[in-house]
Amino acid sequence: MLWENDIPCFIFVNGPSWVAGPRLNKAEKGTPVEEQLAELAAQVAALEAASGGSVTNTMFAETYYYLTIPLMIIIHAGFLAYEMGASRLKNVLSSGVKNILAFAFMIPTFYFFGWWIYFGFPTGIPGAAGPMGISGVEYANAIAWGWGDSAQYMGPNIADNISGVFFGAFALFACTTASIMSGAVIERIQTVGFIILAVVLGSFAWVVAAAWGWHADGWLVTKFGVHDFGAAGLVHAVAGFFALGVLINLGPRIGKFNADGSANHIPGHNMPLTVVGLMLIIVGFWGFLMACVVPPGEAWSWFPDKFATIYGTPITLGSLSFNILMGVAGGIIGAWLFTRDPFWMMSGALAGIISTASGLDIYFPAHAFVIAFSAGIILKPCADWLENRGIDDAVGAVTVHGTIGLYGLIMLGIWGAGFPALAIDNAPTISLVGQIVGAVVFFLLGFVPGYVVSLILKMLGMLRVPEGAEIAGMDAVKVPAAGYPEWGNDAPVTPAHPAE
């Protein structure tokens, strides 16, 4: 801290290191420099103690994650509009109810056991502690057990500014996985069966993937150098292929396929609503990817002076801005060149972000554009390939999130090979082999539980609505409201005052 005309001036050099020294007035020349330095050092210490600098940083970190939560909720506003628009008029409200319930059930189930799984099992079963000392069942019991003993971290605590908002960001990741699956199964799935599947996916399956591949102690990271900054594989691909497992047992909508196996297009009732919903998801993605960044300067931060990924590798919000925008643009252009269809163009925007998400911290903007453009090009052919095999994915979720998620994960193994996957000494490096290993694991963590749980539900008669209800429309039998009553093709209008 320098003094100029008795005004204190702070000079920062190379981040938080700062130069302090006296600036002597002529009248002070006879005062020993050592005494002034000692006095100045005492003043600096007092100012540091009283200035609240660390408090300010803590408040910034807390606010940072807090703001990601409403931004990610915009994703769910988008999914809600997207799925309702993609549904036929007779099913529009039932699709909305299902999406709202997916969001609601994720929060308590992720609180009570999903968060605990993330910290308990990065090294695998039986839940031993990892080399960084921030994992294992014992550690999870201390900080992430929502039932009591870790209440200082899982409840109100004025000494803990971060646990709740960090949990909130992860809980919204869980909600996203459930919403991804939700769109694929519209117009024929039972509500209770869907909720069970959503809980398994959002509070278990993807959480295991995150523990293994999105944690500094995760065995996929430490042993194979798996790197998935923006969760292309461990959120999107897991959810997409979980949906595929469900779709195999759920079957197609009535009328989707002809006797010869050819497919019919079943349009939703409101394409503009669907496209706007997709754009809202893009808006929410900024919060999603923002929540993948670790702010500096806290006890739990990787660095005192710069942002980091969850792996501790450096990143800037500037690099995210460059690459997200280029990813969105590349995906739209690629899909437009191939389809000219606004639905697939906006799906291409999602594919553009997802295909680049694993390496947004590493790519230059040109890389992001090329990868996203190629994802937009292959999007519709991949969806057609799946449909030609008798899979009725109503919104293309398996392709957009599953196929493109793994595509992006593997692309990083090519474009990012040799970069450190983790910020430790002798760190494993990103490699094509490691990313393929991660892709296989994430595929299995999605597909296997999706297939097995949906098969059990099918055997119990809890997976699909009866044929009559599907033909009549699920709104008429499942929802005590009408989406468009004035059109005359919803539930009958009941007078507000029956006596009249």
Second form
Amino acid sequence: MLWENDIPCFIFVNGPSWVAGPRLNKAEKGTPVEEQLAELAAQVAALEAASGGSVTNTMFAETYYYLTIPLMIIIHAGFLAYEMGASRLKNVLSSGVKNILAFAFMIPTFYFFGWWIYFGFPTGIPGAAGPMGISGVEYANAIAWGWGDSAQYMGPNIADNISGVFFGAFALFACTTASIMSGAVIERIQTVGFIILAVVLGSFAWVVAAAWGWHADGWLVTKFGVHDFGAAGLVHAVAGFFALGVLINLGPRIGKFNADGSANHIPGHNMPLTVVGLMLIIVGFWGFLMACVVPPGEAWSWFPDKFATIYGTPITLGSLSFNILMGVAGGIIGAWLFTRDPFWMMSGALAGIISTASGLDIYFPAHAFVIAFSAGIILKPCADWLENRGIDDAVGAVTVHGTIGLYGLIMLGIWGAGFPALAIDNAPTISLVGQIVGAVVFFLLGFVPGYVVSLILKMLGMLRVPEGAEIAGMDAVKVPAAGYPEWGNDAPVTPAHPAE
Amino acid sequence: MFFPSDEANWAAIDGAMFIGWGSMLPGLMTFIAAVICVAVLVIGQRSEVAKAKAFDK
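Can you return the structure of this protein in the form predicted in complex with the partner chain rather than the form predicted on its own?
What follows is the entire complex, opening with the chain shown before.
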């Protein structure tokens, strides 16, 4: 449309003849440039009015969010490959079943109550309304229940295109938390017990963390200036430490530890599948972090002309592009330095993103690289430390997501101190103390529910499979199919690393 | 501390918005990152050569 009437963008006015595109017609040649520009501006304004520029923006903004959903589903393809690869032959399909089923249960439970919790309790309990006017139980009752008047926003509605898209993106965050926990507990957990834990984590625990620390009315933000743009704490740390609480009650796999307490390495059946799975998670992370950004120009946007974080502070997609890439690179290089192991290198890539996630909007790229590099270096020692305390985390999820998530929060407290946490006058600012408060809250929101609910499940006999079933293999017990029916036995178990 | 304006308000920012803009920090971090890349390659080469030698006949 801009080329209508043969008048292109002004940079082509009187330009060289090789420039592609329409040219000014002869009658317009010789007209003063100022007049041409004024005419062009008037035509652009008329065209925008006639063609509905706001409709174009709406379509862009909604499609932007919509596309984060399939991108985030790639995270789950990655988790699926990674967990199945890390499982022994006898458990490969049951690990997949567990992962897929958790994904499926996250969606409806997040629909039933997770979405409501997110909007209901940013200011804490009992759920008073916050200053931005987008929180509180009354507000949540009006928009987030699947019944009564509220149901109009929880289903197809010509007057409300965006609610379902936002819901989808947030539901995928919930699925991600469940998948983080899922890898840690493979090869010995009961399916239903695991699903109950996944629902508690994905549709409750992390949602509370998000309401408190990932919402412009969240009390951690308004009172302490907590900033966690990419959810290092409220998704990764919550899920990682939830997994730790579960692992304490679940116990290690048979054969993981020797009588003297030293650990063995239980190799998965397919390292290449695991490594490719981790790379897919990285791909999906672009969607995850893309969904942490609010496009401009809509009634629900923070700015008419700028992308914003979920807190309403400015961000650019360039920030994400620079810093995610530098984070991935730094994490891989740091992990390679001391491990040379592709599993830990790709875990280092994740650690690189997670360690910088809180401040991906405001880090300088080289700064993100240095922080991610340090995360890649400390990753394996942190995982070994945990293992030497009798915790059998099959994929290092507690360390990669939990420990590194909190590390990232604290790093931002050190480097980002003084940045406004909201885009308002007299906004609270990021501080080390505030980030530490956030880290403690996120740790507790993960660990306590994970430990308590898994303890209850253990008492009910719903947590761990019987010893005989574990030795026979979970696939034989749970799945009417074989992963590799014509092929192979498990690899031998070997010492993991020197005991402390 | 490293907010790119004396006033802690996003309304005061209309350009670069990253940690340390206007200070030496970005340049310092770029230098450190470059040193890391070189150092890791040097260390990696040395250790890989040492391990490969163990397989020499």
